[in-house]
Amino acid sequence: MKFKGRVWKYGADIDTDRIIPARYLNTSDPKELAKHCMEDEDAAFASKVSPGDIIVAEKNFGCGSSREHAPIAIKAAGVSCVIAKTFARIFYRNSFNMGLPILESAEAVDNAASGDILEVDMDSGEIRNLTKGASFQAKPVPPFMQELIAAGGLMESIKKRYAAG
């Protein structure tokens, strides 16, 4: 699996409420989540991410409340992945299960800025910063849950393999 795009850039301790704002959790259609994925952090991020565009953001991503709306709405939103230095485990778990694309790279992270071109490979952990012409390494993602992601999270998984017998 290969993704590659534009670099959206942010600091540490990220929280779920920056990411999908509590007052928006009255649903959980991905559309509508999308709107307004990371509203209180950068206004602008919903109207101008592009679809294949990647996160990057700087240690315990995702960190606070347990929920599963904050994977949904950046996936929803059109991004390929988030790289992060570190994530909140439960943001790490719930992002595999929704079949979002996660990859822990701290020389990536330190190595990027907004609007630099990424491109990512996640079956190799290749990430490679097309603007700068630098390639770094991300923690092995283990293939079961590269297997949860290709499915497209862990629902989805499961009914493939129900109805493979």
Given for the second form:
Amino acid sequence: MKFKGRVWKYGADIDTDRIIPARYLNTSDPKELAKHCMEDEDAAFASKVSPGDIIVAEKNFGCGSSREHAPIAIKAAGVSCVIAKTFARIFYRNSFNMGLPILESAEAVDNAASGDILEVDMDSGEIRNLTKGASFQAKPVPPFMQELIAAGGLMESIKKRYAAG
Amino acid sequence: MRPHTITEKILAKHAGVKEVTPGELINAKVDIALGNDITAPIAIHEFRKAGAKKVFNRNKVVLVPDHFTPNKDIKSAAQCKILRDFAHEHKLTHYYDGGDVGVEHALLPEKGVVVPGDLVIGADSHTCTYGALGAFATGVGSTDLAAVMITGELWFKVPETMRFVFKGRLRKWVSGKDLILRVIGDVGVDGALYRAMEFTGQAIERLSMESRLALCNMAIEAGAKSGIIPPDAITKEYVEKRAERPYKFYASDPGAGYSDVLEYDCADIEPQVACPHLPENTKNVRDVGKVPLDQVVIGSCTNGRLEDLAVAARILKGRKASKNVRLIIIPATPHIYSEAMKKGWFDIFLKAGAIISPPTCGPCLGGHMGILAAGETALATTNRNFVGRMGDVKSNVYLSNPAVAAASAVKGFIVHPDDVVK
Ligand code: SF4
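Let's compare: the form predicted alone is above, so bring in the form predicted together with its partner chain.
Okay, now the whole complex, with that chain kicking things off.
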């Protein structure tokens, strides 16, 4: 899996209320959620984001609530992947479970600015900043998580396990 | 066998292995799986999409539509209907609706649905609350919940444990809420990321169950996977009359491995206030400065229990909330609601000019029943003060214990309870 997209750069501790405010949680329709993605952090995001764009953020991205609506909103907004220094635990789990690619790399974050063009190779973990002409290696995804992705997410892996008896 | 922490022991037991090591990935059996009106609709959708016909155990899947109860609009009513229909279809024993519904993390311990030694997952980040009972409890997402509803199991990474030792006695007006706010202020909102927090020491041994629940409730606000208090006589007294299943007390072994040990002398801990917009922005209440308030909220899964309403009643008795302040009091469960009424606290609250809400999450997450306008400031006994958490993005939320909240409602700005009750 390879992605190429424009960077939307954000700060540390971007919480789930900023990714998708609770006032919109009376629905779980991805299209509805996407309209309000990042609204309380960056009101322009939802209308200006283009398919394939990449969110880049400092530490602890996705902290706060367990709402899966957060990765759902990001994915439905067309974002191809999120790169952060670290992710909050539940957001990390949720992203893998519902298939939003995420990577951790402090160097790639430090060297990216809004508007830069990144090329990301999910399999090798290589992040190339085409604007700056630099390349970074993300932390490898644990093998167990890779298996989950290979199976097509948590539910698919469960279906397979059940089918096998 | 190596010495183990209480968290490692509970996880090993549920994974069906002798011992586990931090970092190890395990598959473990789940005792209780919880969802609410925000997270369960997605889980139910995934459950159906996977072609599942039956939940793994109708006594162990718990649904609590508490966030927007009573339904605030058509969309939230539709969300709740998904839960209601599913609960009836699968004959779930623990489904709470109408006048039976309360804030999930206050309701489950009160009803004895969660017991010591359990492994609990909830599609709600404050599921960590149940660590107060000596259970391993952690928040997950909706897809994880769907997986457990089908299989009764889930994968976990065994966390390292950080140990917090609270020595000495709590000062006047200081509660479990202040201990955890102080810890979050020290370690930061990701200071315990991926780890378990274990709370011990003389002050914890003397801490009431309600204060313990408030303390463990906010472990997630330090990024933790779980918070836990080793069960003891206070735990026994609380669960004995409630537990609907047999329970087991686990304890950490002497010499168990911790990633960090932090010690506190409670003589140094004043009532704490977390300033906007992160729970880590904590200060002693006297160092906050003069912050005028538009709204005070006493309630939530953190501080909507009887002990919390008791201290509010004590402070509000014979006093009035400031004319500038909307004081909203939300008993967290129907039982708490009825007890508070019997004790005569409703009279005190109403005379103080308070609004008493039925049990609901309501304004805690900016849902309904007390939303803030741009430029407004609230002091709340809830657990999050993120940007826009309680309403407009330009509103501010401060967090405190119920004593500080009640006293501040009287003055109209944030104060130490000693400044109101001499
Ligand atoms: S009271 Fe607040 S924090 Fe607790 S479950 Fe409800 S919304 Fe979440």
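As the structure is a computational prediction, the values presented were derived from the model and not from experiment. We call the rigid core whatever largest set of C-alpha positions still superposes within 1.5 Å between the two forms. Positions refer to the first chain, counted from 1.
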Verify the C-alpha shift of G11 between the two forms: is it 2 Å or more after superposing the core?
no
At a 2 Å cut-off on C-alpha positions, does L25 qualify as shifted between the two forms after fitting the rigid core?
no
